[in-house]
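Given next, in structure tokens, is a single chain: the form predicted alone.
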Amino acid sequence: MENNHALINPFEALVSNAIARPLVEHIYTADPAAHVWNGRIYIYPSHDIDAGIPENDNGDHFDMRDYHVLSMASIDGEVTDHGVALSVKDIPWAGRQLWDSDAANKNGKYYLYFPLKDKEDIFRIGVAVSDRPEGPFTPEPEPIKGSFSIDPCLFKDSDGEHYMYFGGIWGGQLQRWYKGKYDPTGPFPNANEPAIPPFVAKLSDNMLGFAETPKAVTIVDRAGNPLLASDEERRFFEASWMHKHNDKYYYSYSTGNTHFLCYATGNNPYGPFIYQGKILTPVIGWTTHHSIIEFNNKWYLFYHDCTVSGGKTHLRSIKVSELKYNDDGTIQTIHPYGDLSPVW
């Protein structure tokens, strides 16, 4: 008798398993930065096109060109996709390469925060202004100054300071700057050597720049130590997010090359953070990226994978899972594709 059970494909199981849809299919869409304004989410993500630029380290196979702003008025409902917000044609010191962005919003205006790299082909971060949460966004002649490396993450504190959260190894260029100055080698710390922090910063009043200099971002075990370099597992390769819960701040990020969503907790913006656990384990694709809101008395994780594209790492897809917590304010660990996972 035939064994059906030895034709199934691995990713056909993984995908059908799945416990979130794709959010959009006709465009592919990554890195999405949700925010809840006037009653709605408005989500701003990176927008994947395949360039035909072989796969490495250096993401180079990442071409993106602009950004859409895609909203929603339910978790359930449709989703509006509101057209090219921002093309990287139109942002003066443009040399290539937009990646993940961000958005925060104050006094009627909104704010579009992008890496981009310059044309020395260094990663820089820019701001651009609109009037509406969906742009179209007008690009500021010059990047922030003093900003590097990719990945912004707008956090709106309680008080009403903006921070953003920025950094990202490997192709994101962070550690050019781990000495605290551009080095186009890029050194990386010994692997017993605390492993590179992403950043923060609080933002001037008009959020056009930083209102200090950025400073390191410290996660650290229970006992207090730095995570070090060596810890794939839980320490920091890319995708800031903060959020508060019950008074608590949470950062969370990306592991990149391990494939995990992390959290740690602290008590003010700036760290330093305790590891607590994972958020996410690794979906198809090479890694993922993140963003947390509450809305209607509800948390939710919006994440990508690749499922669309049939795992193609650079053309992927955003979705969103219901983020539950503990008692004691952990995160529950979510599992995309249920009891099934991805083996690297």
Contents of the next structure:
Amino acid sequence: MENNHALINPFEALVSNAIARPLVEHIYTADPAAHVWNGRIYIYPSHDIDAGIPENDNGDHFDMRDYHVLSMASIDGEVTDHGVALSVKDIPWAGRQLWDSDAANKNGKYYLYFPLKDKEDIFRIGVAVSDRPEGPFTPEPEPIKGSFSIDPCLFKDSDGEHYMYFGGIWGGQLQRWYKGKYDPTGPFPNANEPAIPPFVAKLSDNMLGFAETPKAVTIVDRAGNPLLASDEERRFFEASWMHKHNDKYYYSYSTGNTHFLCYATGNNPYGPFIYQGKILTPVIGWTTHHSIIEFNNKWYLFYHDCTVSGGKTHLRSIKVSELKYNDDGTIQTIHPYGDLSPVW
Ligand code: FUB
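What would you give as the form predicted together with beta-L-arabinofuranose, now that the form predicted alone is on the page?
Entire complex below, previous chain first.
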């Protein structure tokens, strides 16, 4: 039979065509930030739970309470769950919602960076410290001064400097900070104005704060014009990641409501970054989020989808697939279900 997908329901067809299996199924995990430390892959995911909160555009249904760190010695090897690494009840300034975290390593200490709503329900970014990559992590008493919004991504440049990329619109509240100070009514730009940008800041020497005021990251088209707010298939929404390949800086991100992972390249950590294309076409589930690492001379994309939960948007599972470059440095688009695609 030529096309047996017609015989089963569309969700099952997507699942059976998936190019990767979930890395773990005993807990729900999302937003994987992967790093290679001491020859092992450490993954810092969100830990999704069903808190029984109805879905809305603010993302209230993503009511996560703790983090687990996962690790593995090889890409297809056994995955170790190191247990609770940080819990919301141990963070003095906590309100609610531990969203996408990332980690960094300097001078034998490990730093976990996490977004969390404070007691005023405003997203800030906190930091917690450990002697071990898997934690447990001890949180600093206050969020990072000058931090806002969500989705911190930590990037160590070749000169040893660390940078944090961050931000996310809609429920990530970035629109409320666009003009430099907090405005709860959060105006969005008009369709023909530049899209709301993510931000980047160099970290201080002690890794516990910013060494500078965060700067907007501009993503431009090939003519050098900033991507517009109306350009929802290409503009930034959330989920920053930065990696370097052949001395080029690759800034990648999610387009949110159009469900793509895209990337743009530049010549320095601050940009501007020139839009290049799509890394991952839509997955099952509303959100898409990722990290990119090199391990044993191959490149990998860590991402998530909602196959295990039967499509429940707030219950995701992380996966990994090989990522390939073309000779000109562009990235080959990955289709998570082969020739099939969820319809939005
Ligand atoms: O996990 C909660 C939020 O969903 C993340 O912070 C976003 O990037 C999206 O994946």
